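The form predicted on its own is given below as one chain in structure tokens.
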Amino acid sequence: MKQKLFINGEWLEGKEFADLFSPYSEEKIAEIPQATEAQVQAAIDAAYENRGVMANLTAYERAEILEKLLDLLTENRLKAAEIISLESAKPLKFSLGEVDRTIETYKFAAEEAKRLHGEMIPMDAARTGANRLAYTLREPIGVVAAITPFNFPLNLVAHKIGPAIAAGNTVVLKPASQTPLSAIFIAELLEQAGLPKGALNLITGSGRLVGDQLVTSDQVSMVTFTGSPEVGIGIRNKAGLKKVALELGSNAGLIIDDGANFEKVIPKCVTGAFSNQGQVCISVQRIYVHENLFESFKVKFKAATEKLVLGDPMNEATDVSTLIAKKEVERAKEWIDEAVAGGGKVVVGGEVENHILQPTILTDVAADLKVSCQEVFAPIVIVNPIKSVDEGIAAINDSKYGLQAGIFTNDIETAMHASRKLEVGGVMINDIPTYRVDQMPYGGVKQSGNAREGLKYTIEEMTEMKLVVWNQE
């Protein structure tokens, strides 16, 4: 079924077409318009020309927009996760997930339009500041070119165009290129719930067209992107003046401390580790387990993996199924045979069944082989042991990201050590670090990224500060 692209409250044809397929079925799903400069442009000019109009809607009016796509979604939550187990392979109860929270996002979004505001500012605290009155307002920031990934397609999206339109923004929506179908499904509910024209714009197409033009624009004030670390410092780089917003990548890391409580780890590490393939940037990578514990969770951790169901992402029974694309399994397979070359052993999994990567533990691994030092989204975890909680900090920090990492531990002066110690934007007490609630301040430092996703936080960076200061003398 040929796509169209949303410019301006209408659905245009493309000139070209790029067919999409199933990850798993590998059969041709849709075919997708490639956004030419012209149409890119329209885009942009159509968010830029209505900003008025959204910046003029009330608190309440951008917040019942949202109250109704929320309702909408929730009236088609079963569709909204087959076309994401669809497009993306992610299998249908982590679908059905994904629906639920973006359901909340939306939520979260619309409380947070009623909740925007500035502060009091007490002049007089100033030698020269009797008799002033001063105050703060938050203002629409304009136009916001949104740039997103294939991992989490409906709920990514939702962090990004539900704050823009609770701060009263327009959106350029360029989602990633093999996950267009929610975004397309998305506009054609904010359409039904009465969003107005030209405020959500969404374009498909080349990732280096597109994406460009967006960046680089005048007329777009700020660019926000989920992704990998080199196309985001691209992004940085060529953005200029415009704020910026970048979620990157990770290889998160645990740390189980002696005496941890098993029943409670393991299911957790086995969801951390393997849901939607591992294909999460807060997905457990690296786990540090006490040297007094490792030998009965490694076998533990394995038994619990080994029950783990693969196959087609449509079936409601399966948990694991296969990667983004067909190069994505390839790489990562070259990842765990060259662990293995390193002298990394495979404790479960290492092989590809029916094109879908088993879940894989490997143990061993020295901290600069790909699997451990790289961002891996696969389902490969790696688990080593250590003397003390302070060997996995250091060997948690021993990395160029730095999004979230977790600790289990039954001692509050270890946790709260770990809590200071560890260079993270995330700290996850007896959790996995792959633990995340759309309205926490979630973001990283180092390569992790630059800024806090979560409705609160990111509406602020969506706003611009204005200072009023009225004389009263």
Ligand code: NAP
Contents of the next structure:
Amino acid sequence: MKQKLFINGEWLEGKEFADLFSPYSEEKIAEIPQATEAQVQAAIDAAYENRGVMANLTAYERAEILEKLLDLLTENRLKAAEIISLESAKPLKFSLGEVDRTIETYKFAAEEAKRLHGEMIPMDAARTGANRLAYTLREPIGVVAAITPFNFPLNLVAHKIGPAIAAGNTVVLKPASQTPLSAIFIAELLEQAGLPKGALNLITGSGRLVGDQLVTSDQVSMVTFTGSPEVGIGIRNKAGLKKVALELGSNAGLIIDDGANFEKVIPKCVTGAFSNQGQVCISVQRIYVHENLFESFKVKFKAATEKLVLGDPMNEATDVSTLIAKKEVERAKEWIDEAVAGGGKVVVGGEVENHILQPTILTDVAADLKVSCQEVFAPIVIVNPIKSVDEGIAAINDSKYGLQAGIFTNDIETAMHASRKLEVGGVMINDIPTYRVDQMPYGGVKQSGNAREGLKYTIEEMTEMKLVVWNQE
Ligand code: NAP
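The form predicted together with this ligand, contrasted with the form predicted on its own above:
Let's see the whole complex now, leading with the same chain.
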């Protein structure tokens, strides 16, 4: 029950603990050590002192550790999914999906470890470049501080640890306070997989305290953060010259053009809006439907949403469970009430049932209300009619966020036009904005972030380019 910190290859006792409760059953599930300042410093020192050990591993050795990790995770698939569901209330079917994606993420990391290379530079293309042989090397950046959110506690840790190991870095990992158990489980598996001591250090405790110490340390070369824009911007402001990669929130939008195939679109919208209770950074939050389809879309989307099963996340039949914390249920309900007071209409849901917020569809919601312009991070989606695709594009772009967007259309010119005009990091044609596989470049513009994840792209961020020039005169 009492968990430990993992520092310099050893599991260390905590001094103070915080109780961890299951969001659904509200039962106490663990006691989590709250790392002291000295323990955080010990974790940073361990990562700093072992940089050379990791940097000296060959690509073969780094890939081998990651391959062993993914074998161990495959053997422990159900156990890992149960941990996710227990600590985060993610319904088990989605937790199993997250474990499968995580296995793939580590697989891509292992493969990318073997593809890490520089390039030849044609020096003699310059007037004074004759007789020079030049090439770049990609060297590990050093200590990576990884700070992760609660909503994908296994796979978003993998998006940081996987590329960091593949690139030959050391890591200090600070998982979200509500979901430390998935991270602890991965640290145990990595130890079994033969990761050198000090290469991964896991510290738990309040983000504000532990996080600050990591972000301001001179021994840390890069901070990689996934979480809310408020915290991300705060980190960026404190980090000084170190590299800071931010993967932040959004209020993802989807356009449905006239003539789109409903049979395909509806089930995707249900998954995109309500899986993991809408606590997905690319959850479908705003749907703009061509006015010719609007009424029938609304009826069919409502009918499909009403079929969702609410309940215990440990039950495989459950589609929707409780949000990560009671105060989040209250906040989301207040946002629904604000939308209704502002003229919005509830198509389905809108109420709290045994502390689970019902999957909620709203319509006629004005653009300046919170459920539209803020990140809702709850099972709430708004559906508004549009006269043209351009009206939908303008509505999606009228946001401080820009992570991913989607459009369903049968017209190739319209698809091409939307892909150019949408101000986001990724455009999904004939798919929902929630679509992601783990090797693709993923990240946002505006307040959605400043980096791209996806193994190859993260590894680029986690390495320094060194130029070597040989004078052969
Ligand atoms: P959060 O509250 O920002 O927390 C994220 C992490 O930051 C946690 O580990 C947290 O620790 C830590 N933290 C809190 N305050 C800190 C500080 N002052 N300095 C350093 N670290 C600090 O986010 P969340 O509620 O866990 O996650 C939801 C957010 O993540 C949403 O906005 C979502 O869109 C975003 N997200 C983005 C992506 C993406 O790839 N773009 C993916 C998933 C989620 P504590 O838990 O101890 O507070």
